[in-house]
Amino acid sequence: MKILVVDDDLVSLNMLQEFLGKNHFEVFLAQNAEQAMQEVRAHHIQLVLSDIKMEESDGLSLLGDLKALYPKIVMIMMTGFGSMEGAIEAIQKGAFDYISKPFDLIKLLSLVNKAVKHVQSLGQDDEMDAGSLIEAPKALIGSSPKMVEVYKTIARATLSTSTVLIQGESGTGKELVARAIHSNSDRKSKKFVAVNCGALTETLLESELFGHVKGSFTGAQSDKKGLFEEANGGTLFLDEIGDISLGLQVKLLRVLQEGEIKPVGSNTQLKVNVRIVAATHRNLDEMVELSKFREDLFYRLKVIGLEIPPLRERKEDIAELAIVFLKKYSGKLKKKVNEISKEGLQSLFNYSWPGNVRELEHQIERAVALTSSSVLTSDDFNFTPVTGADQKLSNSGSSDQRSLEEMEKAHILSVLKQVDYNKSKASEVLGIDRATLYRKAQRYGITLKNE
């Protein structure tokens, strides 16, 4: 098959020409958008591999122009500057996929082969809908390959109405991902409603989700609309979905199957049109195996699955994140702190980050608040010494060697030590309210000092 490679870097062009040529592609080259348009017209090319940022051209503009003229053309976008905004823009403009440089050539070949099959299928299938270009919230930060994969899944999720299950450790930004999906979907003009399922008892959570009628239980002095009704037409974000009881799981499954809710104490079913985005830091696969989470609900929720990597697995993003937080808090606190020293950045890079991005943000805020210098150094950061257990967690990156309960207990202890047992700060870093912190401390036998 003919393939056009568009890049203003001659080294990349020649490398890709040689590699793809050896794999039985007829390769054409272009160094800018104008040349690319000429090559597509002259050789009837159906598959294009294009860089996004070029000195003389914008790859996304080329994507839009080519899709407008040739709706069935298939384009893979390459970038050395991965971002959520770029992935959403590329995929919603109709890109087949989006890959970050430097890339593994074997993975690239696999992606190109998938694109070839897609080209062949377009002879029978309907046109791809490119969707409309929507500006994304600049909340998620990082251009590492793992984050680029997250951005691509977000972009594809915006074009769907299916349920989404976001999995990842505390502090990785699960709610930011949920908001990004909502604000770039066709439901963006409707409400985004969030609830932390782990912060409420079963009775209160059922009432919050489905509403209740007057007199249905002690204290129900009037009818109350539930969050499903409040989010009607929009998105309901169910955070910490792994904490809900089996009884409530049955009721939630019924809503997903029937599109109806029944307020507590009522015999009336109400139709609702709500997209569910759920999130958890727990290992739901393991909970399903232990019969702690319903398998049918798990698969209903995980139509689109998205795993957010912990910060220790994308350390190449730390410097970018740190600089963004530095600018944020130097402005917010009205302090002229405009740099992090080289050894300061190295200390951030060497730390294991059990609290993930939220912990990094807290560290930068604290450092800016306390420093008397315009440059942050390693002395400005207050890291909790890494214990053997913490190091094991950092190195494993999974629950293979430790139970979920042990991991959570170690993480809570680590954060408490880091913030000198300030319960408000600990709750903020952990992403839970104080009531949940007290409940988890009691469960794990953790003593909260200075009570």
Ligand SMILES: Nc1ncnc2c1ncn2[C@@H]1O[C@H](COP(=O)(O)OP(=O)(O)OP(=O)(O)O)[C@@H](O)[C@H]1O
Second form
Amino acid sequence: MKILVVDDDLVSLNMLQEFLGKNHFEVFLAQNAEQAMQEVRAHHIQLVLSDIKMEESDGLSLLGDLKALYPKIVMIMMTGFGSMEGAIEAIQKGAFDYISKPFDLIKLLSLVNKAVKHVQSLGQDDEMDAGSLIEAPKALIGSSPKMVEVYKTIARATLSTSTVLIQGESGTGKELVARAIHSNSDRKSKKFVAVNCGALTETLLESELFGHVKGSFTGAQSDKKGLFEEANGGTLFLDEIGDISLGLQVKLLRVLQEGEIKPVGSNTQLKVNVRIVAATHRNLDEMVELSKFREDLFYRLKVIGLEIPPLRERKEDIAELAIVFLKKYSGKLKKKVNEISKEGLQSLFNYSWPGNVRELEHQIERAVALTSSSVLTSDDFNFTPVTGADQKLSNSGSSDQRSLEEMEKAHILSVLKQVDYNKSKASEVLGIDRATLYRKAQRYGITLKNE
Ligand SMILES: Nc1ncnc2c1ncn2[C@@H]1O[C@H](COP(=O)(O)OP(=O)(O)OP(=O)(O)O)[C@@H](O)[C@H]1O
Ligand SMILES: [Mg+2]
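Alt. form predicted in complex with this ligand, vs. the form predicted alone above:
Below is the entire complex, every chain and molecule, led by the chain shown above.
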């Protein structure tokens, strides 16, 4: 098993190399975050042991960056300054464990062995790159007229290399659509490279996308190929495009217009042939209006626009999706659950699915995991209570009505208090006549004092 040790202290690096080497690990070393990123990429390393406080770099941001690029990476963080905050931060950022120095080598070894088991349980990623295609593209499910429109747009998109902008709420299947476009196009034998623009800092994203040359910034110790180059001939999926800074928007626009990239710190342009598919759950049209997203880039991206409707607007698809997920998870979890009762389906149908297909999939997975019966019923589902925000989403006229009425009642009450229940003053402030005030008070059960 390969392991990368990251520490700025040479003594500690050598000691760990010797110890882990003796214990049958293939040990790689790095003295800062930049080197660490390079080693992971070059040697497809899945297990990392890293110091937190280093001279040139911060182990926790390395953890964040590596996790964003390689979600399956397993990291153990070492610290000379053990603290609850540090431990919480490391674990929340996705560290597998956290150990404080000085540590007992035997204890370290048992921790590392536990991490190895974890790596094995996650399965080997033969393609470790951010952009790698982890599993074969699955077909999209759903046969509602709205999904059929989506399929048609996908089909048209596969016939050209125009840029596609996919918009849709979280969990509607934007990434699945992007993969479907690629795998049905004549670029399918080339790479599909995905990058989550929202997960990386501006500088890191820029050097990830365009690459950098040796010495272009502190710690850039060799040239690095960017994702545009990596995706050459294939498709680059820019996920969460609504999250990129205005500065990067300018650079991206230039690349799209010229078909050339300029690695960070380099003076030469590089021709690339990449099909761009971008996606966002944000309202880009509104961001353009608010000048948070460049209009020229918006139109450059949206040569082909594809909007995936939320699940609540294509409820016909719920049963079909639910059955497919039921088969998937009963197989995966090796449980004989083969049916959803009629009223169970009805309860799925009645829900508004703010988290869309992803939420439905999780709901079915959870129900299959927990049930002891072969039929799922509404009792097996656990819907998140509908909040005010969801009510707006659920498109139900009556709930909006209710909240409006509640607002009006609260407003009348507060005005009445302000004017010490003086009815003529209150009606003046509210802009209604006294008779209307009486009527509304009666309707909302407000007692008009001093009567
Ligand atoms: N039409 C569909 N058929 C089958 N599975 C789907 C469909 N739509 C979404 N899914 C599944 O739902 C989950 C979420 O899909 P995906 O990651 O593509 O959503 P997304 O729109 O990119 O969400 P986010 O904005 O949160 O990133 C995935 O597991 C995906 O396989
Ligand atoms: Mg997504």
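By rigid core we mean the largest C-alpha set that fits within 1.5 Å across both forms. As the structure is a prediction and not an experimental result, all values here were calculated from the model. Positions refer to the first chain, counted from 1.
- After superposing the rigid core, the Cα of Ser100 is displaced by 2 Å or more between these two forms.
- Once you line up the core between these two forms, the Cα of Arg254 stays within less than 2 Å of where it was.
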